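As structure tokens, one chain now follows by itself in the form predicted alone.
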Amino acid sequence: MSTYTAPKKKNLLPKIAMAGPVSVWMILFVTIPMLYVIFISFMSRGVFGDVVYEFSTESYSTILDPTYFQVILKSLKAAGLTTVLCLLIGYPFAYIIARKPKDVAAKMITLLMIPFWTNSLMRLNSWLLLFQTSGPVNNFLVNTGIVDKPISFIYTDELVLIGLITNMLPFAVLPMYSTIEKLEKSMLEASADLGANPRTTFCRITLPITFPGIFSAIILTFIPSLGIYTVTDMLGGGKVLFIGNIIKNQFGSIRNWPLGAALSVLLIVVTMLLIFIYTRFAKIEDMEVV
């Protein structure tokens, strides 16, 4: 006669102990502030810049105003261009690092990160010093006869783009390096043995396998480039405005919190959309690998 043995209850305490602090942190400092920003975006602005808790969609209508809409499009264009250039510069650099021995790769990664151990304001000010009218770049161009008179580089879109690229490049290199490092050399050798040239091997093997790292680099580069305002404040001198600057001004000097919150919600939507695409892509990749 067989006896029924009740299944043992799983002890959830270790799981709660591990996930509990992280969950509490995310709820208190991510979820609740995010929900509050969304809530504020549907409120009204008072006469003296206070938030009037009356439902209104005026802030979202203001976003469609040509002035703000042009800034949003300009920000998206700049963030997209920054991302593309970071990928074009960062992928070969990440590939070179990944093909080096471990000790050499570690040193090269360290060299990449050293500039970010300094204050960001110092790095941005260094670009202003380099590209000012009497700076080293203009002196070189004039002394070599390339130009007749100094070029006005500072407070331009081009200098802001340089600042964005130099700030975001490590965020593109590191995820791509982590995927390229896992690329098995035997697969490349097998492709060469089967008669594939280097270009075919790169397009059919290297690029598809390392694409998850490329997509991670896109997310880690595009999202910060879209919302950052320190680079445009320093290198743009108030003449170059992106969506991050508008949000900062709305919460600061202009004191239009509902509009600033509505613009922040726009950034949140873009972020969530990219994360959703990434999760869908990751699932497809897992199915293909299986």
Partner chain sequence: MKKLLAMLLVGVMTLSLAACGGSTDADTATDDTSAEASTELNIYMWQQYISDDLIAAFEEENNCTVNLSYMSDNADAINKLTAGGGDEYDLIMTCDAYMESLIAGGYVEEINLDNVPNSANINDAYWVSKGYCVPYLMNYIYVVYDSETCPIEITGYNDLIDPALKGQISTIDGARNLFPMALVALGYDPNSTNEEEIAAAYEWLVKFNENVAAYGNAEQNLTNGTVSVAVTYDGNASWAMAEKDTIKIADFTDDAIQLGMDLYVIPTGAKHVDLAEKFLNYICDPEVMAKNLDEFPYSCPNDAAVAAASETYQNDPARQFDYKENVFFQEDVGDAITIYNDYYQKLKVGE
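Having seen the form predicted alone, please provide the structure of the form predicted in complex with its partner chain.
No partner chains or extra molecules come along with it, only the chain itself.
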């Protein structure tokens, strides 16, 4: 018997050593905060906006209000649109980079990343400065006689969408680039040799092989754009509100932490549901994150 137990003990330590720190980290910084959010969502709100530790389901009955569902639907729609546009712009871009020689590709990736060396609020502010009524874009349009009077670009849904796309594009391009880059050229040649035209080759070879990258791109753009609130706050002038803004307001100006927590739980559930659907649809091993 003793010969049986000894190897078992031997095997345990490396496992703890490898998985232990990660587990501790995840428990401390993911599980406990999440449980805390769920806990707060069942508490009551004090007059001062402080959390009163009395059990209440008021926050959940509040979010049953159709208004919140409308906001969530609006956010899902915007995040979906952002994702689709990021894929449509990002895929050809990733394809072009992947087909370039290594040094050129590296330069193009750097160019894609350069704007991200600046703070995202700075980038958003620069959009405002560029497109404001007396900004360079409007000045150019008016001075060249293209339009009679300045166009109101800022504080519109369209500018919010542009802001979201520019913020998310690299997260779509990079995973797709990494799968397209691995695509064997010989496969495309073989396809051509067997008589397939470029379109058939793309649909039956390139696209299926690069699917994992596309899936990762979807997850990496859709989920952050669902919760992001700075873009809508700044480019939408605080009038275009997504679920992220509503949650942020609960912890800020409106000061209803339990409601904010309940809305966060709702967002987490929606996100997990989407990931669940995704894992059913695509194998989890296919997720390829750079």
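Numbering follows the first chain given and starts at 1. Here the rigid core means the biggest group of C-alpha atoms that line up within 1.5 Å when the two forms are laid on top of each other. Note that the coordinates shown come from a computational prediction; the quantities given were computed from them, not determined experimentally.
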field: Threshold 2 Å Cα movement between the two forms for Met43, core superposed
entry: yes
